[in-house]
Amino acid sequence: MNQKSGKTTLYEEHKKLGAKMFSFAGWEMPLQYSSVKEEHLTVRNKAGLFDVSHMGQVFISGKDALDFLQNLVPRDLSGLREGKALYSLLVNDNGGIIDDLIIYRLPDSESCRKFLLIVNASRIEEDLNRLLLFKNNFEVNIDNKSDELSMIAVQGPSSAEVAEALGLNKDDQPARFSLKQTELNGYDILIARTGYTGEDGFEIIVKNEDAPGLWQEILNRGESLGIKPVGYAARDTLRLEASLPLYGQDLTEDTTPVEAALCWAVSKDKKENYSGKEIILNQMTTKKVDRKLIGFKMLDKSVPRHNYEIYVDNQTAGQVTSGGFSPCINTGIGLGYINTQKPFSEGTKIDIMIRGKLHPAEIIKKPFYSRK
């Protein structure tokens, strides 16, 4: 990746395909190639191809690698087996979320534990600063490979067939939330069965110089299976339908895992004293927080957007953090923080202020969409 220009190694591939580009987290990324709805439904019904090379890849290794990470994240990693992955959070002293990330355990080497952290593009520097702050207490190596590696995602119900068309038999494909190091059409890759769309799929890590060739291979061999390139507009509507939070909107350093409804990503019985542990566990035990992340759908044809105000009984009660139109539900949906002074449950009627007028909405169960 060329950080100075803010262009991934697939930039020219996007231009060839006629993508409309936009700036995201300092990167020039494809917003859309065709219509957002068409790309969204392609992922829901067949398979979509994404450039996610802006994401960060940080390798953690050494004798104390496990202990190091155990003292940084609220989720217990002690039972994480080789080749497996889990979703976790990097938190600050106040329990606020510095970043949300996927942690993969790589195969051990000479009794040396190895992990891979996939971090948000906008948080690479902050994450590294946090890791380095604690490094002196542990025998550990921190290797940021974000500039050397690209990431390509294949997402959708036909993803396994696309991988098979590329020569990766189903028996050789990683299981859900698992990772394998293998060769694909002559390219050395790390392939994980993870994603950000609510669908089955893979995220493939490859050397920068191999990314354009692999991208073309996937498009060519997956053409008969209906695969198409998908931009970030559809990626956002897909992740919103699946109620997957976006860092910088739904998650910030001022929101705790409990407020963000991510208690499932916190291990209650973990012995290590990671930052913010007392605050987070106290919130979980007492269930006392000033605000909570909820999901809602509009009851008219309006569409909610980021930063719109949420009203209850004609009183300001919170703010929308993510909003948009759902092609699958065929209505406006959103995530937002709402104060907890009153008990809010599924079915509670709320209003969203849109251009000076209140529009009716209803709190509903998350996720909004699930293939199950």
Given for the second form:
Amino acid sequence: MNQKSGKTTLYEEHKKLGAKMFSFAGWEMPLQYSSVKEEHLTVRNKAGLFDVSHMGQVFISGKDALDFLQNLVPRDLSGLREGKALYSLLVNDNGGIIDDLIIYRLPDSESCRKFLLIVNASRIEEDLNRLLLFKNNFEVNIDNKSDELSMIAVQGPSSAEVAEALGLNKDDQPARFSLKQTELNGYDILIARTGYTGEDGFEIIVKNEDAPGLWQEILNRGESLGIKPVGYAARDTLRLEASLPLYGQDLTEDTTPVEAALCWAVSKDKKENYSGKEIILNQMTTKKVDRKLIGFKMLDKSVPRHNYEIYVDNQTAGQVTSGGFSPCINTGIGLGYINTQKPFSEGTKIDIMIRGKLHPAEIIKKPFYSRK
Amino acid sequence: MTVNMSGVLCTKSHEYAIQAGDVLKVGITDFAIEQLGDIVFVELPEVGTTFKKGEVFGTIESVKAASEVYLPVSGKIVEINEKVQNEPEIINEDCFGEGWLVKVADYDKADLEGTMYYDEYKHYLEQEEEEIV
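The form predicted together with the partner chain is what I want next, because the block you gave corresponds to the form predicted on its own; please supply it.
Expanding to the full complex; the earlier chain stays at the top.
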């Protein structure tokens, strides 16, 4: 069995396509195949193909599956119907974010609920530790299938056409934030209408041994629709434009959902207890946090990057957690944490310290890009 | 602009230098461009600044990352290419011609001894590639 470390099952495909490889969360992933800007715009205008096999897949089943998960995340999962999905956060006792994940409710089996958690590659271990810590009190099975499964994402406005070209009619395609178990070109797959680019698209989970075949099939059948493989450099600029946080940069165990501006992923009226609940709800009601995640754009041609300092009124006031150049807006953009001592809002002028010089920027509304 | 490539000297850190009269024209090589991808911002020093050989004299920002550029010789910056500051994509299009970065005067020709002619540089890159593979 090909262990999930180092190389994904699609490694040889990336080499064949001439990808420049780099190390990401312990994995050798494609950085780019052609030009970052071109790959970025391919996803915005047509469709891009991503290898996201490094991500973790953890299945939760058993009589207490729902109650178990309800203890771990601030979002109420009781209304999550079969085949639907929710973005959620795994939080620690202080309300700090252990991981951000998507929870899919699979079709029930033998009258018990079954869930699939798609988690960040860099956090699989911490996630499992957290799940195991809470397991005792529940009748639940935790099945980490990350080593056996690969994941391929098709993202972009033409994604539905690409899926159709592979034999999945539009009527049979899952709706947004939904998941289906089906067959695609003879491969057994789980297909979800989710992604990390701000575009319409699918994430397809497939057995490791089927991944190269499915990858090739998607590229062949999608060719006339303009599909192209897209690397991680463009994945980063795409998710940044869509203001989707990256764990390890924008989210850490020291940030709460309120600080991270992820209150929408917290159900305020959730009855069940979960770890960190008191702290999170207190922050939500009092609106008192020491720092808050903001989005900003540069007012000159410079480019903000991870770890640069944010200044307000010539005083250091925070840090850029994600930054880069936006190919769609043609400007440097970034996400960062700013301390809340001074009032700020959209339109507030700030500065970013870049190589010893302050460069003007402005807090703006997130996301930087929304699809039409 | 057509450039006589036989006069192009390259460094292992992928800058080039072209001697033009009393000054040295410095930029980054086509290989560097290929690695960086689409260039979106260039930060150049002020005219009159002096640098030692190997010192950082500017930064090139691509969509992907920020990269520092090193001066191949000790000397004084006498001109910067303002055109590439406004239209950084010129560097992608014509790095050896219109896409130069700075002009250096008062430099010592001996500083160029460790550089490679363009065809030697190409050969060097091929060998590097083999070592990586």
